[in-house]
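There is one chain below, alone, in structure tokens, taken in the form predicted on its own.
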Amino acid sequence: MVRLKDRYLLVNIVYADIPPGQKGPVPDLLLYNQPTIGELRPQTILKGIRSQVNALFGDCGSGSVERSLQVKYLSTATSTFILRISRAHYRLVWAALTFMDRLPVKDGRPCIFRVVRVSGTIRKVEEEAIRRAKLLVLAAKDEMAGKASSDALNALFRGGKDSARNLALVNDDHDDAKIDEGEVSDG
């Protein structure tokens, strides 16, 4: 029996536009990581991703992700969601998310969809989501106390123990990480 192999993408929604007059005593880090509006539903996310895949890759790309694309988790409080997609087509969805620049709702705010983690199991993606939420709370507390630098984007990308590992997008699929010798060029 053949097992269907999927990939799970952990995606954060980062808001690049800060409405005027909203600065106040709130840390910059929290302004970029605001909760998402209540109108955002898993169905609207799927509709937006499918339309973007269709715009980028046409009917072939749209048909390849149609059956396996699914939102497994959506948190409007942390502006985070988890997508499930077949292993063969997760790069199409990742590219579509990269090119999406607004929330897929009526009069959606400008934002950035940032793929934080790609994994073969949902457990690892959930652990990463919890770890990042904890780091966000700690970074906001440090910024309020004046311990951290005032650069909010630096705090957004700040890692834990191993910052190089935390900043890099981690892919649990070791087969995809291998590079054929013919693809590498020194020039």
The other form holds:
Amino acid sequence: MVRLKDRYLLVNIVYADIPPGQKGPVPDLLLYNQPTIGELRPQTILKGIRSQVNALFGDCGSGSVERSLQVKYLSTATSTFILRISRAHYRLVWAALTFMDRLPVKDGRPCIFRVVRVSGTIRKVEEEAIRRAKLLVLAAKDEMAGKASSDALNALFRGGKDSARNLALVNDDHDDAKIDEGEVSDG
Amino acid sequence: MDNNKKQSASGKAAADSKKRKEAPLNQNQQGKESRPPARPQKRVKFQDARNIRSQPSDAALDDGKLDLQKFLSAREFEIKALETSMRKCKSANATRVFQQVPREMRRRTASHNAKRVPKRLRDRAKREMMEDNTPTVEARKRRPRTTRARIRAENAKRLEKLAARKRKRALQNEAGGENKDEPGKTTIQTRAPRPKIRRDTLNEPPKPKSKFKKRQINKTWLPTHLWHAKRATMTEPTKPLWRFAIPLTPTQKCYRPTHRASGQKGTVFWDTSYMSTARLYGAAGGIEQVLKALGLVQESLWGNRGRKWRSGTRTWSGMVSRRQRNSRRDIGPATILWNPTLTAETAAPESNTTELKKTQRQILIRTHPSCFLELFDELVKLAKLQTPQVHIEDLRFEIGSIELTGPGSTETLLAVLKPYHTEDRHGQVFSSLVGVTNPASLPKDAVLGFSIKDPRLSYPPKRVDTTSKVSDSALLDTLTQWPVEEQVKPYGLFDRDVRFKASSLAPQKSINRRKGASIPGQEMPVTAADPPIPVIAFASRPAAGGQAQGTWTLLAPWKCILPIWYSIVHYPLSTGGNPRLGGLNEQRQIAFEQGTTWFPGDFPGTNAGVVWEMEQRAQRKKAWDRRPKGKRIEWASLDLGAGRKGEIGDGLACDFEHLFGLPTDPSPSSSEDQLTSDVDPNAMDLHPGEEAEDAAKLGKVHKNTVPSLTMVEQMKKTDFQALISSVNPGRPPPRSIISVNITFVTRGVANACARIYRLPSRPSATTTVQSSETEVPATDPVAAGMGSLPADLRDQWLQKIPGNKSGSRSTKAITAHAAPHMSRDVGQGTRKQLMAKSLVSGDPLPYPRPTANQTDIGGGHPLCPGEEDLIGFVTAGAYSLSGGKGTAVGAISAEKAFDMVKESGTKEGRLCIVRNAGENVGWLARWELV
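Structure of the form predicted in complex with its partner chain (previous: the form predicted on its own):
Full assembly next; the chain just shown is listed first.
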């Protein structure tokens, strides 16, 4: 039987535009994982991705992405969303997300779209989202307890260098089959 | 609500329209509340389940500022939302109930019907049907359409009333008569009737329940029939096989799984209760005489080497035969087992043999149902000749059997068969077989006879613990020493009373009750109500030998087969999965993959084989007739190359009649003397009287005619080998065939009815000159055909053996017959020249180009030898999964095979060419005796 094969992408929006010297009383953890403004709708995300894909891959790329791209979940409060895209073209979307450096709204804030998990089923993506949320909660609680803030941040991101390496590792992965197993996650 | 109204208003017109209506509202709920229509409701439910809730960004902010508490609550909300979504998605899956039915029980037709799913799923199925508004028809409530149906319906209604009245009257009588008929309460306790077994005549099949009687008029059901009928393709109701309804193949696809389960992992098992058993009893000397008359004359059986067999701890399996006018004719394969006596024969000194011969002994003969009647008649005839007379009992419906093969077979049997008496020697040996993965690793033809507990007491069977077994060396000791001879007792299965007692098992209801009363998971203790079930298990090795898997055969009383069967079906194998069901086709498949013959299909030299072959011919003919004319093989126009046209003999048959020059298809009117006059009289060894007898035995299909195929005889492998190796050999009898296993040397796959040729002989020097120089008169078609075959055909075929470089390839001979077409590797210049030449000459290059097959046959591939080189036919052939190439089982003329081996040695003499019926390409193969 013919079956449509999809990939689900779990994406975090990370705000890294805080100048290092201007830290307020708020811990770093919250600064990076800020809520996104309410104008960000699923449609605007799609529009942004499509235009980026068009810029990167031309009409062919945007045409192939057009039909199957869909936002399954968008939570602006936690700056997390889940995308669905056909298995053949998920890399185009991923690349587009990597190149997007600000929110696709008017006067969008600079941010990073971080793909943290690619999976064949939405279930696994949801599980990963839950895991990450739990980790963040734990880190935030540590923060409240007054432990060293930098430690908590490190626990989450494993330092700036490490996270970069992890991202590189994620981007390195080209194997569909491996992605099925869902090892593409960091943090 | 209004939906319902609309339906009733539109009435019949609406009912006839094809579109499916919305589900009617539930009649019971109509008053309480009006539900929305089911299908949109369902869609809403699915959409809802797939929606994940989320919060706006304000929820994570405290008046536009970042706040830790709000941050945490937003995360917690997200976690909860995702978890609920996952949970809801799981419950709202879109599968229907009938998709959960086990694969092998799934059906395609009417799968939506709630009545056709297992009981536990029926409620859900009903609900789904209602929600989907699946149209259903209840046969009982359908309006009768025909006059006859109307009358029947009216009758049924009247009968119902009558029955109700009768019931009421009975109730009244009972209420009134209870106090006055006090003494009538004590009734006489009777025992269940023991089935009658008559001596020296055939036994009646068991009386079926009246509910099933009508379906068993012309046949008998196996004890597991109802189970099988749901899971396997059975023989057609009107066309039983060997008077039984036999499962042919499981409904589930299983060709490759069967191959795996039989050789690598798992078990295949069959209910072979259709196999016929007979008991012979009387003086030992008389029995010996009878057996010798059946062809068991080998010295190894009656001498010291056969002691174990005669004492009853080994079986003997082989072909039994009967005496004809001056030769022997095979009846079929049989397994013979002696019942041990209390005073072991081995202990007695050899001197008083006369006394030994007078001791009463019993044997069991187990044979195939297709040849049973023939064997039984022969046995009765032989038994009557003995003094004191030996008697014979037909135990066909008394003893049933189950066969298992594959690495897991021993394990399965160990889990199911629990010895009843712990001190029983055979039972102990059997229980110590933990870890055996091939029944063939037991001593050859080993027998174990003991009594088992009712398998329902330990149902469901538990996995046998292979880890805690004693040690490999202990098992090896058991297998090599096989300590079963000491204190061997007569097998219970021979005893009619023991069998009968075992047959009266406790009903399933009482077992269930006891199970309910005992602790769950614990094995139930044996009580007086559970009789011991006598069984005999014997392991047999495949005839091919080697590493092939052996087979366990379990004999048990007919009525005990079903409980054993259920336990075997549900045994969880240690390698995973359950034992696999097999049918008749699977039996044949496994035999084929092991390179052995299968009775009766591969034995056209026996009467049972002849009947089988005739039926197969009729089936093939029917299938051929059904095809449209353009799509079926036109036998007459088959081009065999070298001017030969038409298939040799009948393309739909293993045409041994053609091979041996027997009269084909004698019409019913033709008398016996015509039969005899057609063939040369000195070779005619069938007595007319016996022929008639044969005809009687061959069943109804060919009542009036004796197929001339019955004149073909089967020759044994050992006889043939003895002939080959003897210094001054005679010749094999004319019209005798031997069974062979054929393996293709390079490529090729044979089907049934494929023709087997020997390699064509090299023409001697004088004949070559003749054939090349002298003009053969055109009037002689045979000679003309001969002349056009290349003289070095044999060498061409020998070239086909890979690695055979001797002798340069004689391309000339081949190209002489090739169509003149341009070869691919000619240069541009030559190409142009050829083109110009062909244009000028007016004889253009053939266009369209000849098909690959034609060029193969005329050019690259050697032609098939002539009809005089035909030696036999393939009876079963396919691509063999175990061999990894095409193999086949067939029969070839013993005389021609003998000549081949004598002339060209054992290596080259065993090469043959196999060509499928209706095709013109032959492939080189090698034959081996089976």
